[in-house]
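Here's a solo chain for you in structure tokens, the form predicted alone.
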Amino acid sequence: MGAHDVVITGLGLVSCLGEGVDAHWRALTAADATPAIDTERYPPYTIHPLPAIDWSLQIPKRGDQRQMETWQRLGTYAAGLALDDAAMKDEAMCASMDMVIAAGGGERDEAVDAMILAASEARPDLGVLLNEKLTTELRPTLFLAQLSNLLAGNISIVHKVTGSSRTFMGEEGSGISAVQTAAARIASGQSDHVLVGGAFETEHPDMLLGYELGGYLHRDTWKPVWQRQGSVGGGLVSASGAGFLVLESRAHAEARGRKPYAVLDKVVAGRSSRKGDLAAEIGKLLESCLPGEHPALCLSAASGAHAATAAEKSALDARGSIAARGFATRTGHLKEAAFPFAVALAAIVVSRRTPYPAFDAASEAAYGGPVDAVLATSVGYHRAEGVALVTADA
């Protein structure tokens, strides 16, 4: 144990499963659990779809709520969750706080979109046409609003979290590189307290049409993540949701008599070029962070996009003393926050020394291993691979 040692203090966790530490954990072991799926609004498209949530509990002012758009209200909501659950909404602890954000871009103009789209139709000057629309149709606040930076925004205006602060953008590789910088500034003594996480909101066409135009999205009945191979569509099962994590060093959390979740114990990152051999990518990461010999559970962001879920599923199976849970299966696929997320479940699961049961029996072995130390990971659907070591606080 040393001073800065990285410990998870706080967690703010939103899905489909519900808001907070609490209802994840009841969710995902309970044993008559079905997928909380909305298969009507985007078909042929299955989304996860987000619980009504009272946005006044973490975002008490409406003018804050109306000047953003549903993604930044639902990572400033989950910020909130995780400074709270970390007893953390004091003005001098905020003041000092650093914070790590993993965001993509904002929410398009469906209307002009649509207008532009019509348009060209009948028109050959496209370039013509686009500057037109672009002064004339785009309200200059719209650009404000895409600004991935105003999710850091928003939690420091709401939160009063006005220590440094790093936005990433690029995906699943945000939230790996957010987590991994995080982790990074403690270990080394650049800061001693920081908040760290992502959030993503699917319930927008353009947010499915960026997936679809890859080819990314499932377009079959809906199957649990590791049984998506061969189906119609590319595999991927979006949702709406956010993780956000307090870490600190450990003197700080000793100081101000905090008891963490775990320990952050390691964080690795890769971006192959995916020509190659992935799944040997991938376990060279996993086998940087195995702890020791004895089996080890594996919190896993699996997507269900067929090429990286399979490389990511041979990777696991090579090595049989881990058991994977792939909570997409309960969840959806979360992007940016799928990192976040995955550190923050295997975090709950180590310090509540009980292992997820399977999420998927046909796909996934039983685990009756020690709990003391729980892999996390996240293959991105089209680029980015990182692995984090969660271990129990001594």
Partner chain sequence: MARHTDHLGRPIVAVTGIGIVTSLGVGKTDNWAALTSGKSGIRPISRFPVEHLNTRIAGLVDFLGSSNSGPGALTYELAATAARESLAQAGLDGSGFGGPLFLASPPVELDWSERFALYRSSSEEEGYRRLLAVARGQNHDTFFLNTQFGTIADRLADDFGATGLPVTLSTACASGATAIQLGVEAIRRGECTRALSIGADGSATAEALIRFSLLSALSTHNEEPSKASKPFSKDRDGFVLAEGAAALVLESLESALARGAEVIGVLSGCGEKADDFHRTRSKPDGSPAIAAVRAALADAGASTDRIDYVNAHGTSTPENDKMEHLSLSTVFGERMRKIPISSNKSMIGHTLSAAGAIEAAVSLMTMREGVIPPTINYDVPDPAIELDVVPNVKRSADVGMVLSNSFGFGGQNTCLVMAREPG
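Take the two forms, find the largest set of C-alpha atoms that superpose within 1.5 Å, and that set is the rigid core. Treat the numbers as computed from the prediction; the structure is a model and nothing was measured. Residue numbers count along the first chain shown, from 1. What changes on going to the form predicted in complex with its partner chain:
- For residue 91, a C-alpha deviation below 2 angstroms is recorded between these two forms after rigid-core alignment.
- Remark: with the core as the superposition reference, the CA shift of residue 320 between these two forms stays below 2 Å.
- Put the two forms on the same core and the Cα of residue 128 is off by 2 Å or more between these two forms.
Got the form predicted alone; could you also share the form predicted in complex with its partner chain?
Just this one chain is shown here; partners and other molecules are left out.
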């Protein structure tokens, strides 16, 4: 235990299960586990939609809300939840707070794109068509409302987090690197409090298209995340949601009298060749976080994508002491937000000292062991792997 220990003092969660720590704890420990899914809007795909959100609770100005598409609004909202949860909405505290955001891109104007595509069938001069339509039909403010680094920009504007602002990109890997970098900065004394997280909004066909060009989306009837091998489609059920963490040095948290949820003990990341033995590489990451036979829960952000999820399952199953909890069964896959979300769920279970039940009793073992050391994993559907070890605050 040291002054530079990285402790987790605030969580901001939004998913189809609701918003906030208590709502997620209730939903994830409830006996009834009907998945919150929508099969109507984007057939043949199933998605996990956003819950009802009163945006003004975290983004009071209508003008600010209008400057963001849903993805930025969602991230800004969840960041506010994390800051509130950490009792960090203090002018001086936010002004010196660092920020690392895992971001994708925002939502394109579906109607303008459709109009251009329709017109393209009768036009040979596609370049001129683009100029003609884009100069007249694009909303000027849409660019900023979908620009990757403007989620961080809006968090600065709305919540006044201005110590620093960095946006990482690259699907699940960006969430892994964001948490890893934030933790490393605190552990080395380069920073003493950091807001880190990401958001993904799937209720937009452009977001589904990115996945489906790679054949990753599940098209069969909905199934739990570990049970999709052999189903029609690629196995991934996409979701809207966000996961944010407030990380602090132990000294910083203690100085303001905050009791942490948990300690972020270790974060490791990898970029395995997906042509090689992915299960073995995931195994090495797991071992480097929690070696030996220590019994542990593992909050897995497995996406359901066939190859990656099979490899992760095999790596977890090979360690009989680890009980996996694939939370995408309940929340769907959160892409950039997946890893921060996994770490947040691990922090909750560590702080409550009670394990989550199986999210899929047919695939996940019951667990009655200690919850003083919990793993969080994210194995990207296409690339990037990360594992964190979250431990109880002594």
